[in-house]
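In structure tokens, the next block holds one chain alone, the form predicted alone.
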Amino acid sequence: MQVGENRTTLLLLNAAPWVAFLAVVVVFGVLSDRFLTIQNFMNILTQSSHIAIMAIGITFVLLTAGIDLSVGAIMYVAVAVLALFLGGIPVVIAFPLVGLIGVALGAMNGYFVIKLRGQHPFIVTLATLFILRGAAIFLTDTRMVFVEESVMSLGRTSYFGVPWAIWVFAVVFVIAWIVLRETPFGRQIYAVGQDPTAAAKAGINVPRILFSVYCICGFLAAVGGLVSIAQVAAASSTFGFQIEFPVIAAAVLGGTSLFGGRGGVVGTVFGAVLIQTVQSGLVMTNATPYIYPLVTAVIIFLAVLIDGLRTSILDTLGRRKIRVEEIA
């Protein structure tokens, strides 16, 4: 009987984000006649693109039972370098250079995580968060920085009626999905997250996997920064500030476990869209801005609570196996 109850509870926990999304759509649809429109949903996808891209990067890290709190700072550094030092350079050259900056900063995180034997990614990335944000503020002298018109024009560009930001997000999503689902590297990421000791005994180079996922996360943080700055055109000293919280919440809401080894990018994208849908609904219903942080805090709390309960039940059922799950 206990096993049956656990399975039912697990089913309900897995369905909770989808039920929440449906409830959000219904509630805001009733409160605002502009909410249930194609244009609004297109705007939600566009505005959530940079969150989804960065959350996909965080997913790679979370699958190894790690975490990266520095993604917002990496995002800010990448945009600051683009605005201050790469102006006038064609975007086909500038954007890859910014991506390499993201890889380098992610590699720094990976290096120190490996040196600490993967035990303290929270402390490592918390430290680099402050270091990198301080470096970006030093570079910009706390002033707002602006990007070239060629970058801003991308934010206004559409292909076949679909905004550029959504196309970038779609490409990142497809590549990440293939990597995790169809490649040995993806399977090794899940194995390391499940049990790094067993993975090492099976011949997997655990340090290499850990280093790689932080590089991927850094790269996608920079890409998220590019998508965001193309939409807003300017970055102040608060650019990317505390963005790591909704990014992590998006991944966890979508079923990626904070304890590693379980999750996928399909759920992550859903989590990012859910969070942006709530934000869009609050704006359309003219909710007081003071309630926005409270709503975000509730979402984060529920994401962590659901993940903790789900993991506890899976441990009880003895079902913690190495497998790819898109919505766990």
Partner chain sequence: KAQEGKTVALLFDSLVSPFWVTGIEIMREEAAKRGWETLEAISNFDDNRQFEQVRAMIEREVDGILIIQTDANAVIPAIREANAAGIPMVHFNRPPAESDAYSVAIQADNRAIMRETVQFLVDEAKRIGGTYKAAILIGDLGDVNAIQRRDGFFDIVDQNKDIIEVVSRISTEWNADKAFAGLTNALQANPDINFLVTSSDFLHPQIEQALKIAGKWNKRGEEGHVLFAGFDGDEGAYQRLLDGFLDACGVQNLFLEVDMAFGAFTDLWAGEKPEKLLLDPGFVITQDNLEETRDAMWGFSVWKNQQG
Given for the second form:
Amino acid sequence: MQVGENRTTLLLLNAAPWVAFLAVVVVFGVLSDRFLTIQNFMNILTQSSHIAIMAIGITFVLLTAGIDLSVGAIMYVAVAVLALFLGGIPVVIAFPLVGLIGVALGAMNGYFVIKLRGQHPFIVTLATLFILRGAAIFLTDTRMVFVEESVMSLGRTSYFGVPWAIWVFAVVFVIAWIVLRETPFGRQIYAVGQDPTAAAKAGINVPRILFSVYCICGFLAAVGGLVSIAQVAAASSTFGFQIEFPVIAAAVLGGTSLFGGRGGVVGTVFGAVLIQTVQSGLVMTNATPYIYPLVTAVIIFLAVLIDGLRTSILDTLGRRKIRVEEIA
Amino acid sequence: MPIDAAETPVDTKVEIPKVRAFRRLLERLILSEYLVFYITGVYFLIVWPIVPEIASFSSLRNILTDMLPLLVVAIGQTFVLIVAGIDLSVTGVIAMASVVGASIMTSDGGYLQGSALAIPVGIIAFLVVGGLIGGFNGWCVTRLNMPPIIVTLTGMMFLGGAAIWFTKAHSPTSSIAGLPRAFVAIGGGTFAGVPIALFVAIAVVVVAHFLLSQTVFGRWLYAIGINPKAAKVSGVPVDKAILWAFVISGVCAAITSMLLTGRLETGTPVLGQRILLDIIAAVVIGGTSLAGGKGKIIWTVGGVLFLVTIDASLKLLGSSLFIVFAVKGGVILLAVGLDAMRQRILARGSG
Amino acid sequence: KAQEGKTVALLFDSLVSPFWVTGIEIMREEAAKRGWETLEAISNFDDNRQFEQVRAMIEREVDGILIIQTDANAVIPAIREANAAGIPMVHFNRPPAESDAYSVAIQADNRAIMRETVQFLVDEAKRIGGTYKAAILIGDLGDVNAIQRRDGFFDIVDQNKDIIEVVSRISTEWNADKAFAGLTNALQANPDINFLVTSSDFLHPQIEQALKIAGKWNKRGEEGHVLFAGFDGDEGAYQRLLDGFLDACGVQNLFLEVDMAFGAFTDLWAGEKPEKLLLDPGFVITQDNLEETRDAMWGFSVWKNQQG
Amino acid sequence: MTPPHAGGEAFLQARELSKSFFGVKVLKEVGFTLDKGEVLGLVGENGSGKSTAMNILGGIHQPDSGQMTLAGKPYRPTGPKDAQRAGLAFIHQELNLFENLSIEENVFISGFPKRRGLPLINRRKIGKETKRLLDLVDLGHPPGTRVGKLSQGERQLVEIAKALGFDAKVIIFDEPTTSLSRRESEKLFTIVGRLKAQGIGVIYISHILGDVLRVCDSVQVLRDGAVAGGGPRASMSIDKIISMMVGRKIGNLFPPRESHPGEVVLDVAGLTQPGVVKDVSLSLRSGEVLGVSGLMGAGRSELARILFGLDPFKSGTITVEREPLENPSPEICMARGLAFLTEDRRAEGLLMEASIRDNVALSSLNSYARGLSHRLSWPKLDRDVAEVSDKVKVNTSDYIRMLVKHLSGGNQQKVVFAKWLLRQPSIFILDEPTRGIDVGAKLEVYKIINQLVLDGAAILFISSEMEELIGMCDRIMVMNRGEVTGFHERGDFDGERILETAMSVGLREPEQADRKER
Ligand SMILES: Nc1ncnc2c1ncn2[C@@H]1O[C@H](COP(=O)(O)OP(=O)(O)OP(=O)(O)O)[C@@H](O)[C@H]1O
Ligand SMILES: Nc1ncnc2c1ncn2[C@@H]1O[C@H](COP(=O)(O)OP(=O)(O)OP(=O)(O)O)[C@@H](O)[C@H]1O
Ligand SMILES: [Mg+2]
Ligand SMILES: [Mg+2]
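Okay, that's the form predicted alone, but what's the structure of the form predicted in complex with its partner chain?
Below: every chain and molecule of the assembly, starting with the one above.
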């Protein structure tokens, strides 16, 4: 009986993000007649693309029950290097170099997380967050940095009517989806997140997996930085500041658990788009700017609340049942 | 080669005991719970010749008064970390309590402008804001099964925004000034030459230390941090104790808010926004574990002292923001590295 | 000269925009010219840290403190400390709140300059005819200057409600991504925006990008030109004036302000007591007076240097 | 059909393996041999080192000393992967499956076949292969089913299927039948027979000695980390194995006790929680030991947890000393004089990182607190802790600094006992109080229990060891699938009959549920 009710609740909780999304769209659609247009949908996707890309990266880390607070700092360092040192170089060379910087910085995180095992990645990446922000400030001297017209023009380029940022976003999403679902590496990430001891016993090289996910996360943070800078053209010392919050929120909102082993990039993308939809809806309805952080905070809070309820119900359902027939 | 080989044993025979003794001393130092005090001392001695001003009376006094607000909020954080939680909303509490308290006391249009009750009610408002927010955090964590990181993270975002909104509704400018002199004294005033803030901080330290080391409540907190399931089976009111840990953290943040608000003579919604990482870093550097079950007030005092000493030296050196960031990040890494090393030595020692 | 060998602390809260970067460079040059030494510190928007920096500078026994505080009220205790130590304090570009503590503030007359700037834009609008949909990019709501500029904007547009309707107030928090996203969304909601004012020139790259995407980045006189005014007077603004995309720009006279600030120190050391608030009247540079006024525009000299 | 092995050596050989954890020697120069096509049974008490020895074989732990050879070559795996490559498959005691993955993914997690030229998993291949393996163990689920959806027994079958998929030369089964019903166990024995016929070496660990004698060619007994004996099946019997395992006759183990039951202190009527327990009624008197017997998963622990307010129940009543117990929680139950010794002392019983004193004091702190501030009175607390710890003979003198994690299992169990003794409760619920402790410690525990009963306490004694129940209890209640299936009185105890009661409501025949023996 009780369990039956639980199952219904669970179904509702699982559907909750979609219901919330629908509600948000309907509310803003009623409030602003421009909201429900293809063009606006494109805008939302474009603007959420850098968050979504970084959130995809952090999904890999969260799946192993880790966390990376340094993504915003990596993003800033990557862009600062692009603007300051890779100015004259064509983007086809400059962008991969920036990606490499992201991988290197992610590798630093990964190295410390593995070496300082027993210390939560939270505190490790908190430290690298400080160090990398410091490095970026050192590079830029806190000045605003500008990128070349060749980078900026990408922010205005469309292929087949779809902006460049969305293409990048789509490519990252598809690759990430395939990697997580269809490659041995992806499935082993899930295994490590579920139970690292068992994973080690099954012969999985757990440190290697952990190291790789931080590299991926660093790489995608750099890519997110590129996508963002191509749109906004210049980066001040607040570039990427505290962006880890919406990024983590997007992943959690999409159903990726902070405790590892559960979630995926589809949900993450959904979460990122939902957050951006709300932001854009608030601007379109000319809402008072003070309310933005409040609304965002409330949305994240509700998402995690739902996740918490879902987890506890899953736990109850997962408990051993002696008398199975009574709950069927 | 053979000649060298013949000589080496002589050397090593002399060297080994010394090396061993040195190693043992080093291990003892690393294992010591007061490690951070020693490091602070060493650091101080290193920078002394570079910036002699750091040892002046007024500079030492500045270090002392600069550390008080950070210390109080870090003490609250210690309670939460001991139960294996974390409270990121403290900066939000600092901001919110600051503007709410100020809105009551301010002489330009405060709720109790000019009333004799203004200051007591204002102080109570600070504490109530902190206590309520802490209580809400604790409730979410214990009752709604939400991870503390996220609960308090959203709390931080929400309160930061709400504090600006609140200020906007109470002041034409971006902050609330005109606070009564008697209140301002809490942050900046002195009594018999001693900063009043020092009395406040000492009171907090003493009460917190007593709670943690001498009372049933303190034992409960440690037990929960080590193993909440076992604590529950042993009859510890786990949920209630965690709730109270968050309330204490909120109240401590509110006291810090009072100190800072008094010091700047202004209620501002961005107060403390940038010190979140300092707070957690200070507690962790002191030796309190993020994994719970381990922590002492005296350790936190050491961690805060260390951080503020470094900060003071960097300020006197006129260091750039880059160095400040890099040093802080490096220090956190160093602290976790030392802790990892300590764990390894302990495991070996018993193996 | 008695002034040689003086040490002055320059306490900035950030260097986010070219305005501050150029400001600190002009200060360093000026100070060097006068034979002063400078100590610098940046608070990264933390009031309490800045208070502690002031105390550290007092500790270092500097001869004067030039400060750019984040919050007008929260700086008062720092002024008191400086007063008590007998060290002159000068606020650059942002005045402190009213108080009994004594210090000298140099400030651009933001509201007046913004009024004048927007007035030029309104005159242009009247000249061209038709009705206008206006948008403003507002700065950080915790910054006095941002609020004064916003008020200056509304002073003028509110008088001209018959032809101008404000359809969008975009909060930027002095943050480039927020500005970009906000403007893009505003243009989405109101594709007919044709009257745009930004509270600071450092947001020009984002504005250009957003307008380009919306197909509205057109020169003065071209079809679909958006009436566009800026504030500060940086090198980007000069370039865009030159190219004809920007119609007007309220300029803070940075050279004058630095000169006023250092003059205030000299006066204070000489035992004089200048007024608490010294205003930089600023000026508006427009398409019409570009040639005559550009030499007073700090952005022009930066621009000239960049051209080599 | 044992094939000849190289140089007269056995196919797999281990010599003088030793291993310590945290200073405690767990394996003491253990050796064994395994031929191709041989089934070796490994038995011993809990904690005697069986799993540890196998973990060394499987590359999970490295031995402190000792050598191994496989097919005549030195064998020293540095990790599980190494062991797998060498041809070793391992079915762990604790299931090693990932609930968030599908059956096929679990089977291939350590090495997926890839699509030609691509780094992608060859789904078709793993699906087909998994299907084949699942057929071997008679599990009908589609290979794509998430393991989280499977029952415990089904998961154990998946583990077995996984090991079969390795194409191994040696397979280790560490207690593979704990969650299997008889029918599935039979299936497993057939599989073992087939492996044997294929020339694969099998190591089979189990506590069910009958099974061991049935499937194994030879048996090796471990005691306290050392080899206590062994030999071919023909030379072994259950009695002989037991005396090797324990080192003495069981009869001496239970100190005699006079019993004088008094008032009913705990009365349970019609306790029901859907899916867990159904209509449980019992009454417990002071000065009485009521044993609870049943097969694994009978719901005994669950019943105990409900009684102590740790789990909810839907209907029924609990009465303590004639007062009803409403909305029980551990705090309320403790205030009413109950104590609960959990079966999982590591996870629920102890603060491993804390000192003995902190552990022993934990449940009684409030009675040592004074004044408004609840300040603890340390001297009195320390004195009482030392007294009660001495009483249960915890083997250390430094109660204040010694961390519990450094104690041996038996001493840890005594600490848990001491914790509850300090409160002086009148009703004890003991769930497997002797689990994982050595024979000497067991005897101490029995003495403590006897002393408690003499002092008038009432004891609900849950145990899986039949001998222990028979030796210690005044009455034994038997449970199966969450229901009480019968009571046995002292003097009328008979292992065979109790076991019969424990299985009297067949796992697969719920319609017989009302047939109760009294
Ligand atoms: N990783 C470990 N760390 C510390 N101690 C361990 C570890 N693994 C096993 N032990 C200890 O080693 C001893 C032997 O354990 P082992 O698991 O080998 O016993 P076992 O014979 O398999 O018992 P059971 O029948 O209960 O499975 C126990 O006392 C156990 O507590
Ligand atoms: N069918 C099962 N499904 C899931 N977990 C099980 C199952 N059977 C046993 N377990 C787990 O194995 C652990 C060890 O079982 P244990 O030996 O305590 O069984 P038991 O005490 O005989 O069972 P019970 O306490 O239900 O009578 C249990 O605590 C339980 O978590
Ligand atoms: Mg075992
Ligand atoms: Mg049990």
